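A single chain, nothing else alongside it, follows as structure tokens in the form predicted on its own.
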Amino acid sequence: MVNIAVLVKQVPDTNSKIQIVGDRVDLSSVKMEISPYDEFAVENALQHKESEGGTVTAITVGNDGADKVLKGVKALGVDNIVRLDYDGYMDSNGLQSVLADEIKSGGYDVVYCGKSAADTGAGSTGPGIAERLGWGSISNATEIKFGEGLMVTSPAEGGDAIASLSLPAVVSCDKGSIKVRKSNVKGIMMAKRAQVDVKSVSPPSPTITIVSEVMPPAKPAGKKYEGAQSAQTVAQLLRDEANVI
């Protein structure tokens, strides 16, 4: 019986229009959802449970707005949902520290997470937690076979690498060929009544401070050419400016 943790994060919908108010991103009117790669982590965690038995606990860090993400994965079949209560900015050191403490106290055997979050794209959470725990770690997992340990496939130069990973371990998940399950009506109704286990945390003082946030520069206007007489000009631009030929 395996005690499995899966880390999930609430992020802005990737189709949302981001606004800057003052010198900060304003997320007050932005739709929030689970970070896409975390969906693959949840699916792998559930498949591990189905293969070897045990329980799956989803863990997130945030305020009560993040409960929606937890109840969403509860509807998929996660057994327990835990929120480490914190409202505000937390740097990677603080985030990894509070998660590592929770994983250690929870007695977990394996941790699954997305390879990176859709909002930051840092990809440091899984390896950082493994470093703090002294566990083995592998990133960009596209296929996992379960047993006493794990057989993990991940991209490598010229193909794929297959690694044997002993537990306890942290696995950061990529898409691969895995198909993410969808919640049904029964699961959704049960998840609505589910109790979130809320725990207070005290992260270390931040070592990084965000000074300001700005939108990326606007893309330059496109160029349009018509007629056969423009072919030489277009070819030159594709070669010299676009670097595609």
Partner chain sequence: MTDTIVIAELSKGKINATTNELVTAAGMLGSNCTLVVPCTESSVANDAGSITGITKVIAAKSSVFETYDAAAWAEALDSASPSGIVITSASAQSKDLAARLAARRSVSVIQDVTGIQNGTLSTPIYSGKAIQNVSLNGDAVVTIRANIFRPAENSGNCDVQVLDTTGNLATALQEMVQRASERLDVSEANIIVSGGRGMGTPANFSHLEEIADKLGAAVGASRAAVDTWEEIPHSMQVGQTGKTVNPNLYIAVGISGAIQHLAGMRSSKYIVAINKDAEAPIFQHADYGIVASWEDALPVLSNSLASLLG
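Mind giving me the form predicted in complex with the partner chain, seeing as the form predicted on its own was just shown?
Below: the lone chain, stripped of partners and molecules.
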């Protein structure tokens, strides 16, 4: 029986506009949803359970607004849902510390997470937790075969590497070829009644300071031409003005 953890995070819908109020991003009017790559992590966790037997626990960090994401994965078939309750800012060191502590105390054999979250895009959490636990890890997995250990495909220079990874281990998941399952009405009804296991945490203080958040600098207006023949003009400009070809 494999004790499986999957890390999930709520982020703004990737189709949403990001606005700045003062010197911080304002998410108050943005629709939040599960980070896209976390969906592949959840699917891999569920497939691992179906292949080898065990339980799947989804873990998130945040305030009670994040419960929606936990209920969403509960509806897909995750057994337990845990929220590490925290409302302030954590740097990567703080976040990984509290998650590594939770993974250790939960006695997990394997941790799945998305290759990066759609907000920071950093991709630090999976490998960072593995390092703190002294576990092996593979990032950006596109295919996983389950057995005693794992056989994981991930991109490498010039192609793909297929490597074996013994448990305990952390795998961060890219899209790959798996299809993620959808929840059904029964699952959604069950998830509504499910209890979130809320735990308090006290992360170490951040060692970086967010100075400001700003919009990217606007690009000066470009040149726009009508008609296919202008491709010749553009090719010449790429050579003479942009110096990129």
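Shifts are known only where both forms have a C-alpha. Note that the structure is a prediction, hence the values are computed from the model and not measured. For the two forms, the rigid core is made up of the largest set of C-alpha atoms that agree within 1.5 Å on superposition. Positions refer to the first chain, counted from 1.
Core-aligned CA deviation for residue 24 between the two forms: less than 2 Å.
Core-superposed comparison between the two forms: the Cα of residue 220 travels 2 Å or more.
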